[in-house]
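So this first bit is one chain, no partners, the form predicted alone, shown in structure tokens.
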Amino acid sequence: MAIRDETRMLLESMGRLFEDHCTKQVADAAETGVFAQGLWDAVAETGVPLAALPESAGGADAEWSDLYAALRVAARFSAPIPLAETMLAGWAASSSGLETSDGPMTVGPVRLSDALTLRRDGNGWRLSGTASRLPYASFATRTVLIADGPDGEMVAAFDGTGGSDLAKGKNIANESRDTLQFNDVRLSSDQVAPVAGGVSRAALYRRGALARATMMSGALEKAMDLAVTYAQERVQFGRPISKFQAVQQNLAVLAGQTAAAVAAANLGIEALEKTSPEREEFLIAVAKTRVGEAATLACEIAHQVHGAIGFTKEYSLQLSTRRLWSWREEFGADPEWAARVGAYACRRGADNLWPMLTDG
């Protein structure tokens, strides 16, 4: 995927920002449940979290390809902030004419099994159901949810957790994953609107899966860099372990898996809003499946190269690999998206297999 000069400048700027603000101290504090407010403030000041919104809504009409590329940079630094979720929440709320927030936001549902319903109550609405494993919900200044209304899907956007019952949780990377239970919670008319602008639960799920695939590709790049650097510096039997053929072979496999993951994620990004929803889902399914497969193999190799030190808290490899293991399961695990790839191929039939692979 060719990178425009504007995109390159953005990524270089974001890289410097994360290098300055996403320090080991910030990562260690986030591991204990402290929100990285300083890091978030620095990122928010750039305007990137809401850059995809139209100028009338406080955004910059930025290309989604640029924003997903920024997510890859954030993932290289294991940034403990809901950047992807805020981007998606802003898109869902703004497209439907609802207010957003300059602070961190969360969005859902992120699981297909979750059910949320809205019913009319005079001039307002009543929200019921469960939104589980919402990223950083306990720290969000605004929550945006897609629920089933009386005439179709609707978007609900409210401050904080909106009067829900909050059950805090974490993934294995110690990132906040909270569950909100709504029991007939009342919302005003200006907090609810019909979906618009291409927003739907299915579209949110696709974009969330693509965000995770892109972030995983960034974490894979970081894990590969760490493994290569360590192999060049670690001396065994009088020479760097990078000189041993077995290590070289493993590093070559790691590099190949990382390159494949980046290419697959880029394919999904290029398809976003530029093809039919069915084709878009297919390419995002390919990305999520292929990146998940790469993560499984790459984490194993990276830790093999590092030995015991790779698992220690003091060394940064585990920040990347624990996120890879966590993100692999979010917005649909590999088997679910692999099944969608297969279903798409079956619908098109055997005679269309080659055009399916090469189309667009």
The other form holds:
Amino acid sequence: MAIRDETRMLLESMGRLFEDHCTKQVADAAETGVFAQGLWDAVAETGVPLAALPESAGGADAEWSDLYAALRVAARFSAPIPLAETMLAGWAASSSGLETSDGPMTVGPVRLSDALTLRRDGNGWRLSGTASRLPYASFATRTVLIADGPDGEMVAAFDGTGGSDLAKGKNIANESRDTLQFNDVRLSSDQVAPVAGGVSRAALYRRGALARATMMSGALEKAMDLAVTYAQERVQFGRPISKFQAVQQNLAVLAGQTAAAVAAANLGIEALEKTSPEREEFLIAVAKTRVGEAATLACEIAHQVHGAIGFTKEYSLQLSTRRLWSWREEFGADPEWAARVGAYACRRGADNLWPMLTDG
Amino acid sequence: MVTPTFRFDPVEMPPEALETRKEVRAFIKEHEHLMGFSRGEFNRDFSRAMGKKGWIGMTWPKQYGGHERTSFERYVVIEEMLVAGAPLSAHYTGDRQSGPNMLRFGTEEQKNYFLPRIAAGEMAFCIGMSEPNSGSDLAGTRTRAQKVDGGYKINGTKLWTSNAHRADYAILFCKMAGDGKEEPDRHAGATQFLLDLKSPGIDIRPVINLLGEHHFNEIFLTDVFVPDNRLLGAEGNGWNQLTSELSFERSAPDRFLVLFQMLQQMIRMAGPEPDKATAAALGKLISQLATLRSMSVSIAGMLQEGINPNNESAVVKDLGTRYEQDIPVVARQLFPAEPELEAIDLYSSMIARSTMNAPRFSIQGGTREILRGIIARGLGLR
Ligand SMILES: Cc1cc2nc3c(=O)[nH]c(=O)nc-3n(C[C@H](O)[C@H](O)[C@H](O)COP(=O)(O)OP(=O)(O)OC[C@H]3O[C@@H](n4cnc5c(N)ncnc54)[C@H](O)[C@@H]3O)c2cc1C
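Could the form predicted together with the partner chain be shown next, to go alongside the form predicted alone?
Full complex below, order starting with the chain above.
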């Protein structure tokens, strides 16, 4: 099977790490606007956030498939840290020869409608425009953005939020999503470089969407685990509710949707850097579409099975479901990605549909 | 995590499977006049031609007429054929479940007699499980086998038997005749036989389905004699064998590829630049299909490793039937058309055929509720 031993070991050790450092208390505390520094430090210690970088740049030349698998584990534990963002920021900055940071980083734009432009100013650059809803920007030690330069896309990387106006925001899981406004902000020449090594705004958006799809598959695994476990413990009418066929059938659907979500995310992950950008986009679009569909159905069932307890702040199901409802809209909602899948298929024509699915 | 999760590890097709795919596509081109939209035609010449190619019993040992190829190569042959709408019915049941079940439980003599014939595309099997009073609850079979000199005497009725009127043999599920007392164990005495459909005492009558087609049948068995050497496995082991047979049945990709040509037709009708809503509706179906296929390939990987994919197969079948039932629903929203089975317009006939066939998807091979029960058992809930 394609799951390598090193991958398994990495995932097991990540699982243990989150088990120890990402308790419900940690997740709850992060929602009050305090960064989960202890958790971040423990994760950073493993080197995973920058592991994709070449060894020369302080990374480990790790496989993206392993890193995405680690994201899935982090999401099972609702880890309130910008792990995906830091991985992607490191990739975008380092590929373009810019500096990275050991601390949490944010990356953008995360929305297609945002516009950022760089113009020359003497030796340096001036950055203008808006980067909306950047994950964890308030806590970022470094921000990495892709902007339009005079000769094409460029990467800008700077400490903190680099003199922008920051408007705080959050998603419904209370993960910070801050909007940065740049009004001719000055950057030095070593903070800006043309995109290189496959980095582009479109590639970032794809990888971001895939990160969310993968994280959602992890959150779904958690929600399913909670629902199945709870159903076996909760007694009504003298027996565990898991003995009622209606409940069993719901849980079977939940399990099916969860399995489909994991498989769909894997389709995107396996395509990453292994095929043409066009095909990569197609399979990532499939992933975000299918996982989004699964999330909608699965959240409904996970809550139904839990009754009122699942609707409380005290019980942890909401840590997963609020993330699922947030993440399915981030880096493009499933209907948006579904339209891309459909457009891609229609452009290539009916006779190419089957080869598109089977031929790498 | 405490809950057992179903495993769908991503697998990559080995290079020989890619070679096989090329060959199959060329073969399909050669036989283009026999391909069509989801009719499941029964065509012995075509099955023999596939047998010559070595595409039946592909994974079976060579000594029994098999080809010792990988599960992936077999998977590729089947998916390509299903997508093309090839007439597979004359060998598909034997290839998918009767053969494998014999390989597992049959005697040397049975393996030597039946398997090479199935693999050559010369012998067609059908599935003798359901009865008038025993559908989902197969343990409630009322067909009885009584031990007689040199064999067994069988009485009972089978129902919904697909292609019985064209097949040569059935694997018949029944129970040994008891002493009339209630057995405490519902599975006690369950037994399978290799039933020659030309045996005296067998009466096969058509049951016309709602499309007006003769696809399934009712089989009346009156004092049918089956010789000792056509007992499959052991007396009383039938439940175990049936479970295995059903697992072979459900692991195939035929639960989500039957309407493929209709999805293609919808893409054709949408044109190269569809509006966003149309693109999204089609994109959702394509995303489901791509995911189902990858799950199914991963089941082929499990089969290759000798892992029983019972739960995973139930998951894929449940999701697959849902997807196939969605196709006509989405189609009529995007491109409304009055359904007509024999319409000149291909799409109207596709709408007709898929709408009328849709109910069967979540009934045959185990109903939706039964599959979800299997999944729930896999989760440890029952
Ligand atoms: C096109 C077609 C081809 C077929 N071909 C063959 C064949 O070749 N050979 C063969 O042996 N059979 C064949 N069948 C029969 C098929 O396997 C049965 O129809 C199926 O197993 C269901 O049995 P039933 O029709 O008696 O429905 P029932 O078992 O009576 O079920 C009716 C409804 O009750 C539900 N139900 C039943 N039990 C439970 C339960 N415990 N919990 C919850 N719900 C339950 C079912 O899910 C279903 O919705 C075919 C069927 C079709 C439609």
